[in-house]
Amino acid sequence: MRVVVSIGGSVLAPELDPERVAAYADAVERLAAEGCEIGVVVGGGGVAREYITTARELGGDEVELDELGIGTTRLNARLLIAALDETAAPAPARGYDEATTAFRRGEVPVMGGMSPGQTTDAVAVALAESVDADLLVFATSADGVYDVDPNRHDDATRFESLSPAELVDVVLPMSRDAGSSAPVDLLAAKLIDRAGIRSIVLDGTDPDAVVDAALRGTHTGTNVIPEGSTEPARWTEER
């Protein structure tokens, strides 16, 4: 089974938590013995807000802030990288070709950012299509898919399942509307809905909630199921 996990900034390096970055290494490692092909994807989190906002008061342009980003991405790998010793390819993987090349030697590929302008979200479905992934798990600092933004509406409505279609159609007013944050961005709903990924959308704070999700498909949070695709092979034999 192949898998790909996206990892929220703040959810892996809360405040450079060495304690959570080590937790997340168990997890990959875990699912690396029970016979996984996993690739990892790292966002910048709250230390890549700071620089860019001091970046932005200084007068640099976008692009400049998106690079200040990806650094930091990439940094968050490298920590990642280091808890998970001989397990993962030795730095962050710069392209896909590569990080398909780190799966093939048995390797866990650990990426950040690619390019200006692409969230990691949208890494990690562009990493999933080009290895042909079996599902795409989104660890991120909320708990699933809502209809409206939790954090400005107390009425909203976690989604237990959506179409990739629906998930784009859920993201989009949120993308438009300022402050708001949705769990997967726009560009990465959509490209699930192109390449027709299994995703999960969860509360990634416990690392083992990544593992349950990947081995047994059980979850709390939004499973995102592409028009006739079917549970992977390995949640019907676990369970």
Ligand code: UTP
Contents of the next structure:
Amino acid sequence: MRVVVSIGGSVLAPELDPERVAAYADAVERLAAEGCEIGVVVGGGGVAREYITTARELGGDEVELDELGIGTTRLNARLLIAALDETAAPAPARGYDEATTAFRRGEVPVMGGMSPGQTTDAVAVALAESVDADLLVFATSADGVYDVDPNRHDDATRFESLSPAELVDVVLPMSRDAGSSAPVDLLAAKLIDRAGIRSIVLDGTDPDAVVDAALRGTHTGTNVIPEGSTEPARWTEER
Ligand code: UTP
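Please supply the coordinates for the form predicted in complex with this ligand, as a counterpart to the form predicted on its own shown previously.
Every component of the complex follows; first up is the chain already shown.
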């Protein structure tokens, strides 16, 4: 089974903590030991936010801020690589073809950000499409996808599952509100819709949640299920 795991920066590195990074490396290694072929994408977290806020105060333009964010995601990717065993590719992939080549060699490619104007959510979808993944798991600080922003609406309701097109509709108004945080960014939602990639959005505070979701499909987050897609065969075998 081919799985791409997107580890949000707020999950992997809200601040730098070796134990947290080691716990995620352990989860990735367990999935690999269970026979999964894995690719990983890592976000920027608190360090990225500090750099971006500081550069904004210094008058940096948005592309400069994005480049700082990208640099930080790649540093975080290196942190995860440092914690992973020799199955990981030795450096963050600089492009999807490089990541795919590592994946085909049996290594675990780890990526950070790629280009300004997006987040690592979109990188994760592009990697999932490049390696023809059966599943994309977003380990985020949100515990799923809600109909409206749960930070602003007490009556927000979490979806157990929705289609990629519905995900785009849900994320679109959230991404217009300054300061509001969509569970995955709009470009990522559109790419999931275009490629028809089965995805899960879950609370990634506990890395075990990613292992359970990938191996058995059990989790308390939200499934994004493209029309006509079937469950990965592995889930039926495991249950
Ligand atoms: P993240 O993917 O961590 O963004 O990239 P985020 O979703 O805002 O952060 P969390 O997970 O909620 O903490 C950090 C920043 O790096 C830049 C963007 O500025 C982004 O906000 N970035 C990242 C890019 O410009 N392009 C990329 O491909 C990735």
